[in-house]
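Have a look below at one chain only, the form predicted on its own, in structure tokens format.
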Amino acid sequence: MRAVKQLSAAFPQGWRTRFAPAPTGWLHLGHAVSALYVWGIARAFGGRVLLRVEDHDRGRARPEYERGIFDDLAWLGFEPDEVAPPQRERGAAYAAALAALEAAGLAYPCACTRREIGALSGDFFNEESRYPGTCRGRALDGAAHVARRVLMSDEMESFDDLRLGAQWQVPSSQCGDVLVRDRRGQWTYQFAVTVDDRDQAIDVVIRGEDLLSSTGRQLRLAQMIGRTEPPRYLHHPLIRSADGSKLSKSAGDTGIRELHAAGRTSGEVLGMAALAAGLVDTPRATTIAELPALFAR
């Protein structure tokens, strides 16, 4: 595994990264760890941080959670260099990208439900169920209530993760043709972030290892929508609950607002996050100003 501190030559001058939480719950200690990596690496190696609210899931996004994101980050001391428009304001950009794919014969309507896809794959519960291409050859009229998918050819995608090293993925084997707009007209995470990263000139994506499996399909989508220079990726370790599961917003794990209300200082919470991430060896309060040294030392 490659040490982040050895990567100074990997970052282009004036590079841009992003911190992109979803307003579907309150921020927890896992988000603080991700922010430590994003801001710490950016400040250590000359990058700029864009804050983007990823509210593509309109069924779960809430205004109070969005306000909480800004409040919690400000309390912790994470100040972005730029704030991007939320995804709810980006529908025209996503529609234009999809229209170009459809015009090139690379996207098609899909009427399959998740239950039907689960039945075909033999897995009703896995959101990563592979789509078998059922609607590829069907003559659907492309009505507004019909989903859209983008064709994934069988080629392999290879990339160099800035922490984990060489990676190989075959999106067609992992997920099949990628869903880009669902039957309710909502844009999917995979498509929205790819268009956003292109339009917002994101050079390096720093995020948790839980999203590593998405990288190959996002690189493929980026190429298909005309991005000639794809972003680099760095996937950092996750911190976990006592039972080994990933910290979850829905489970209320170690919430930032709860720690604040309990009297913890922002420095103490940053120190907890740094200790959980293995960036420091002993429990201690940590300041924003100290973050670059955790990565560049």
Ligand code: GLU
Given for the second form:
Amino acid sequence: MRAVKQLSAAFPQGWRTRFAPAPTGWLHLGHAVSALYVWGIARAFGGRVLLRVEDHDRGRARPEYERGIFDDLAWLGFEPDEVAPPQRERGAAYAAALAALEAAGLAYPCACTRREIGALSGDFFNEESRYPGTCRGRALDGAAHVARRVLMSDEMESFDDLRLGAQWQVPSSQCGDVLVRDRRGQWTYQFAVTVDDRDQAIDVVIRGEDLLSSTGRQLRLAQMIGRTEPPRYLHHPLIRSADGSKLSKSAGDTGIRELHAAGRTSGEVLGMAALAAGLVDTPRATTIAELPALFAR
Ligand code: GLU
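Starting from the form predicted on its own above, please write out the structure of the form predicted in complex with the ligand.
So here's everything in the complex, that chain up top.
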């Protein structure tokens, strides 16, 4: 982490951050690490934490996972200062943001399937395939094709990550024109999160390094939907399984409820998260009250 003096200068008075889990599984130790960064930094430097349930993926979101998020966070002692509306209630805001982009000629209907895009970009193996702009000039009927993409011009986006320092990304070569609504009419993560961060006045986004490559396009989208003061970003390291893969519940990793059911105390689980995050050197139980000291030292 950067020196505390440098870090604290980055936060305006009464700044706001968010913790934004998707209710598509139970919370695991990786979420606890993320929460530890979000609440720890907010409590150390006078920020407010908003809890936002990111249920944009209607096919995978489940009410029991949503309840699990609230229960597990409460058990661990992470209390939000505010709870944002879940994304399923925000359709009108996303539609208004898209309508403004369309009115400005910055969005267009898309008829491509995933399979076609994979074939066109000639790459089935990369983590991310770049949309080659097939439907850009096609003047498709917007009523018949509900999917929409937003034009990504070729400029570079640069930002100063509060932990990693200077970053450069070129969204047009990473992903091409960003999908904002898919073929089923669902809002995408990239768009929903950008509109939410704007409307909920998020000043600093604290999240895992797995989302670092999305930041350039989110900054671009934010500008395009009229956000004049972009958020700052801090991407924290991810914890990994013993085999080096990203920790996820589906891989049978440490679920918070399993740890709870197995008789661990919340302090012990916080201690495990702090150790996994590299914030402490030795395994020991910790408390929420001790978190700020992990950052402001
Ligand atoms: N909902 C995302 C996740 O669960 C986090 C999004 C973000 O922090 O921008 O990974």
